[in-house]
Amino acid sequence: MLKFENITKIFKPEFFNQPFVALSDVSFEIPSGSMVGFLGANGAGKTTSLKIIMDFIRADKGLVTFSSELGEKRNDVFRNIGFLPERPYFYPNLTGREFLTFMGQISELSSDQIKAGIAKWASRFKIDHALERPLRTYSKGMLQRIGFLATILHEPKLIILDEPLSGLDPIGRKELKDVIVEVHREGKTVFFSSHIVPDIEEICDRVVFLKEGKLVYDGPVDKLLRSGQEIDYVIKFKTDKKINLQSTIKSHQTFPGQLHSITVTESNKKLILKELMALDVDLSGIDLIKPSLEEIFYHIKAN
């Protein structure tokens, strides 16, 4: 649905300051129907990338292309995109309904379409009770939800969100994540940036990973979780015998009820299982330990 091809963006501030390379030859793809997380620390180049996609700023090199699914002409393409910036502006004296009506009119929706869209989503976003209140009375979480509703009011095919969960409390993040998942299940392609790693891991099937303005990964979340990492296993068993294993283990814990838990590498797993079976222990289970996306995020290096 969207290709970001060999994009470089260099900001040239004051005459005596060094140019800042925000993006360096970055390429990635957003497949149709996917839920893609855009991961990176603050300053990694995420917002710059989204601004280039939305044509708010221009790249120095490279090309952004959209599939015909979004439209053949530029205006048609952007009519099929819903964008929520990191710091949206809300008119404080408008009510929630007035704000949504105004946004619907900007998107050239009819009055009936606007009313239908508000009726469809307001209760699901849990803001139907506040639509007649001025926006200045809304909490941060309520503003995020009404901003998201305005983003999808015109039924876009591609939804782009810049840090939609930033600044929300855990309950607010959970509620908004549920809404994002629901919209995705309706067939929308969702691309959202975040530096909150567990949120990406929880709901995305793919991830685009930037570090210091360079692409370090573009692909399935599960593949990233297994890439370049040694896989460990926890083996649990019960025995009243003294255990003296010949193979190397990473850790060994004992618990009440003669329960033992040992951590082993994938390469040693089979050998240790053979030793345990020879000792006639009561094997309780084997669990895979995979690194979290957060661990990978903080240790992976940019090319």
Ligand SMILES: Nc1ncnc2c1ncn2[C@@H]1O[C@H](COP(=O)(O)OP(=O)(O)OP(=O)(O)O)[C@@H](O)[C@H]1O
Second form
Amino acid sequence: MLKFENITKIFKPEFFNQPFVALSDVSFEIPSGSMVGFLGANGAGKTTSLKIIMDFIRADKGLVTFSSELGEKRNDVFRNIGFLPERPYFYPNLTGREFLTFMGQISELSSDQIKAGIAKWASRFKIDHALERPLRTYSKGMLQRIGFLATILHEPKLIILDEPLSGLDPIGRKELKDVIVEVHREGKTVFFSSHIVPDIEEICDRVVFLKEGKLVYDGPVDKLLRSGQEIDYVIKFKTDKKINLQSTIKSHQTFPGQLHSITVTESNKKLILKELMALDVDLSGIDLIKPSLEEIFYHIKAN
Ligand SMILES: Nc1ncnc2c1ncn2[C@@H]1O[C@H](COP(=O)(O)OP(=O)(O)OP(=O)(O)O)[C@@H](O)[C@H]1O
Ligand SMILES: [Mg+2]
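Having seen the form predicted on its own, can you show the form predicted in complex with this ligand?
Shown next: the complete complex, the earlier chain at its head.
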């Protein structure tokens, strides 16, 4: 759907200051139909990248290309993209409906199309009850949802959101994530930036990871999770016998009721299970301990 190839962006400030390399030879891909998270700390270059995709600013080197399903001509391509900026402006005195109508008109939708779009999404976004109220009375979560609705009103194929979840409490985040997932299920490609690693882990199938203007990772979330440290397993069982295992285990805890919990590495798991079976223990569960994306995020290094 979108290719971001070898992009370098250098900001050249006033005379005295050094040029600043905001993006250095960054390449990544957004496949059609995917939900991709764009991770990076403050200042990593996420907004700069999104502005380059939207053609608000120009890269010094590199190329952004869009697949033909978005259209052949520049205008068609951008008509098929919905973009929610990092700090959208909400006219305080417009009602929700007026704001959406205004945004729909900018996208050259007919009034019937706008009405149909609002009817389709407002109740699913739980914003229908507030459509006749001015935006100044909206909570932050309501503003984020109406901003998102405005972004998808013209039924774009590619949706790009800059920090849509920022500043929301856990309930607000959950609600907006549900809505993003729903829109993605309709077949739309979604690319959104965030610092909130667990949110990306929860809903994205792919992640693009920037650190200080350099690409650290572009690919499936689970591959990144598996590429971290070795995966451990926790084996739980009951036995009244004394346990003396030959294979190496990482930890062993006992609990009341003759309950045991041992942690083993993936490579030792099979051997230990054989030993436990030979001891005829009452096995009650095996759980995988996955490193979280957050742990990887803090440890991974830029090239
Ligand atoms: N117009 C500009 N002139 C000079 N430097 C800029 C300009 N725009 C961005 N930068 C710098 O480029 C770097 C990347 O900024 P960018 O806004 O892309 O980061 P970000 O990843 O979106 O961060 P955040 O998570 O805080 O939104 C920052 O160091 C920023 O100061
Ligand atoms: Mg930003």
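So that the term is clear: the rigid core is the largest set of C-alpha atoms that superpose within 1.5 Å between two forms. Residue numbers count along the first chain shown, from 1. Just so you know, these numbers come straight off a predicted model, no measurement behind them.
For V264, the Cα coordinates differ by 2 angstroms or more between these two forms after the core has been superposed.
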